[in-house]
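One chain is shown next in structure tokens, namely the form predicted alone.
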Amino acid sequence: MEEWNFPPSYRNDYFPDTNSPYWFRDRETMDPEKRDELIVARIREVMAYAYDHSPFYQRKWDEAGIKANDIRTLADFEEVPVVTKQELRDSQAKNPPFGDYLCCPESDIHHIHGTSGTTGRPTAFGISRRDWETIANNHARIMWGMGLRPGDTVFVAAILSLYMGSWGALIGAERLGCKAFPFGAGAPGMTARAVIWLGMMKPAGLYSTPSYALRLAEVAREEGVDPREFGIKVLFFSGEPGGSIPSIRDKIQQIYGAKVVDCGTMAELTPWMHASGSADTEGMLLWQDIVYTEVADPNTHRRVPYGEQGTPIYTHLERTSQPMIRMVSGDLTHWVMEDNPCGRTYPRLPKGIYGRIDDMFQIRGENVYPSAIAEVLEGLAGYGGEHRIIISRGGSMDELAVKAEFDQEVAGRGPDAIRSLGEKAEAELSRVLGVRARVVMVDPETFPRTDFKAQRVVDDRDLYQSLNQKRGG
């Protein structure tokens, strides 16, 4: 395969033929069984490297009685114990700041990023210069597959801070030879300024979350600008479900007159674009020669057959500073292995990543994902663009309510139109979810918009329980 070395050493002056849809034709279109054989050999190399350089992996694999040379098939690899986020946090707490899974000298670290730490101790990402260049090459390759080309302008509409999404898009655009525009997000009035700059620059590509793309379109229209006037060809999203949800994807494509590409897994697994659609293939392709992905049973951590759902488990094949080897994501998806329109011979996640298993909630025995509710609402004419999901306890039973905005057109038609929209939403949610959902329609612009990941679930069950305990006292 092209430039298939470990540690990787990419030529930063390499570009494919302009007319080729592939960056590395052989790697992307080869027989999957042959690719799997090469991946097994690479896994042994990565494991041997990590064992030699990391007390974390030495300890973990010695306790499990696993050695790199034991891995002769992908089935053998399923015997390797998974890595969890909690293990990484514990490692960094005991061995600050980067943990004892750091496989390079601290002096080699080129960039520091990390998690926000809003739910506990933040996790620090120490990325070596070699890895930074590898990530840039990987992302440039995947962005080429989206249809972006050298000389195109790529507008990065995401916060440039700890967040690896914005930086990954930026360095991929730079390596691709694009005019990279790190516009950012998050400051008051910034979205209105983005409308001005987009009108001036006419970028071919825009990176953001799906929620922000919808918010940007709202603001553009408020400013009297049709988002199609920006001339965007490709919108590529990460950070939340949406890019592979048909109603959301189709709505954004119609608004901008552009292709939507869903991409992205976990910051720890950067190059996070290793799960990404292409110009011709919807959903997410698993670019297995960059990061090897298994969709596995959440309990046994063994691969499920194609066509079934499970949690992704990821293994870096080209990272050397903090390589993740069988890191369990805690997300939920399903995978298929079939002919892809773009000709790439990778497995695919046809509906992308649904969300975290932890995000799922149960209502009267039914599993409900926030992304499923968003999909229904986005498919309804008259939906105003934002909603909140309220889970509460009525007596001994959990109750699901959705507060959803109606748009200005529905508002202009009066109370009967608002009532009708609410009834349609209730009926469709009940049909899709298999559980009754009470819908309350609220005025346009009731809920704040976000420049980042949308947080839409409010769980009032704990409040209900605490009130009952107080009454009982």
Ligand code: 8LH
Contents of the next structure:
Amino acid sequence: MEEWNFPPSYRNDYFPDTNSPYWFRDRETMDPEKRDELIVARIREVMAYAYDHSPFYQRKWDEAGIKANDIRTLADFEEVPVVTKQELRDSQAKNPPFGDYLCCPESDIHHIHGTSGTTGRPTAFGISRRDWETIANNHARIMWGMGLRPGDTVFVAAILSLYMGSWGALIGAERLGCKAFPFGAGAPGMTARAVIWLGMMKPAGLYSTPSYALRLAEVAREEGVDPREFGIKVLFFSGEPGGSIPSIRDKIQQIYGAKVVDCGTMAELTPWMHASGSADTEGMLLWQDIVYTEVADPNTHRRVPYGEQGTPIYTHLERTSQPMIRMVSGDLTHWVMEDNPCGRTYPRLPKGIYGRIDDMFQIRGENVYPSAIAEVLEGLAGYGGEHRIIISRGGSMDELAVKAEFDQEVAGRGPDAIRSLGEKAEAELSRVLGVRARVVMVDPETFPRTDFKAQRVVDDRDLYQSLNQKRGG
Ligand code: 8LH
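If the one shown is the form predicted alone, what is the structure of the form predicted together with the ligand?
After this comes the whole thing, all chains and molecules, with the earlier chain placed first.
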């Protein structure tokens, strides 16, 4: 298969035929059963490599009594114990700074990144020069699939710091031969400046989170600019749900007059674009020859059949510095295996990744995802663009309240229009979620906007409980 080696050795001057929709036609369109056979062989190679180079994997697999050579089928691979984020943190605490799963000499590390670590110890990513090139090649290939081409300008509108998202987009654009514009995000006044630069550069591609693309459009309008004037062809998003949620995707496509592509898994799994839609296929394809993804039962860690929901478990097939082998994500999604409009023969996540299982909350026995609430509100005409989800315990039952902004147009029409929008939102949320949601409509621009990933849930239940305990209630 085209340049499919382990350790990888990509030719940095390779480009496909200009007219080909595929970067590597064989790898992308081959018979999936044949691909699975090749993946099993590759898994054995990657496992043997990781075992030879890391005490972490030696310990883990010796304890489980598993050897690389035992893996003869994808079902055998389900016996391999999963790797959790906590294990990586523990490994780095005991073997600072990169953990004993670092499989290359520290002197080979070319880039350091990390998790934001807002709670607890952050995790450090040590990425070798070879891996950096591999990631660039993988991302260029997937961005080609999105419809981006050499010479296109790609505007990276995400913070260029620890976050792997921005860097992954940047090096993919560079390898693709684009005019890469690492604009960044996050500094005061930067969004208004982005509006000016977008108008000047007219990029073909823009990378950000979906929340930030909505924010950028608001600021553009405040500055008297129609986002369509930027002339963007492809908006590719990662970091949070949105790009595969029809109401949000369609709204952003309409605002910018551009195609939205959803991509992204986890920083640890960089090349994180390995789950990504393409120019012709919505949702996210699982580019299995780069990172092998299983959608699995969150308790047994065994694959669920196509058509069912589970948590993604990821295995690097092309990384050599900190390869992740069966890293469990803790997200939820569902997968299908169907003919894809773009002709790629990968499985697909038709609704993308719904969110983290931890972010899901239960109201009166129903599982509710924050992304489902965003989906409903974004589909309502008159919604002002931001909301907060408040979970509280009034009596013995959990209650769900949503504070949602109305837009200027509804504000202009007065109290009846606001009330009626609130009633509509309440009815629609209750219908979709299967639980009653109280909606409180609030003024436009009540809530701060984000230039990164949105955080909208306020869980009041502990507060209520502690107040009750203080009162002896
Ligand atoms: C997503 C998505 C998505 C990530 N749809 N949820 O941006 C890609 C990488 C670099 C990233 O965001 O990594 P990070 O910061 O480790 O966050 C990973 C989590 O972000 C992941 O577990 C998901 O919960 C979420 N996420 N991309 C829905 N396209």
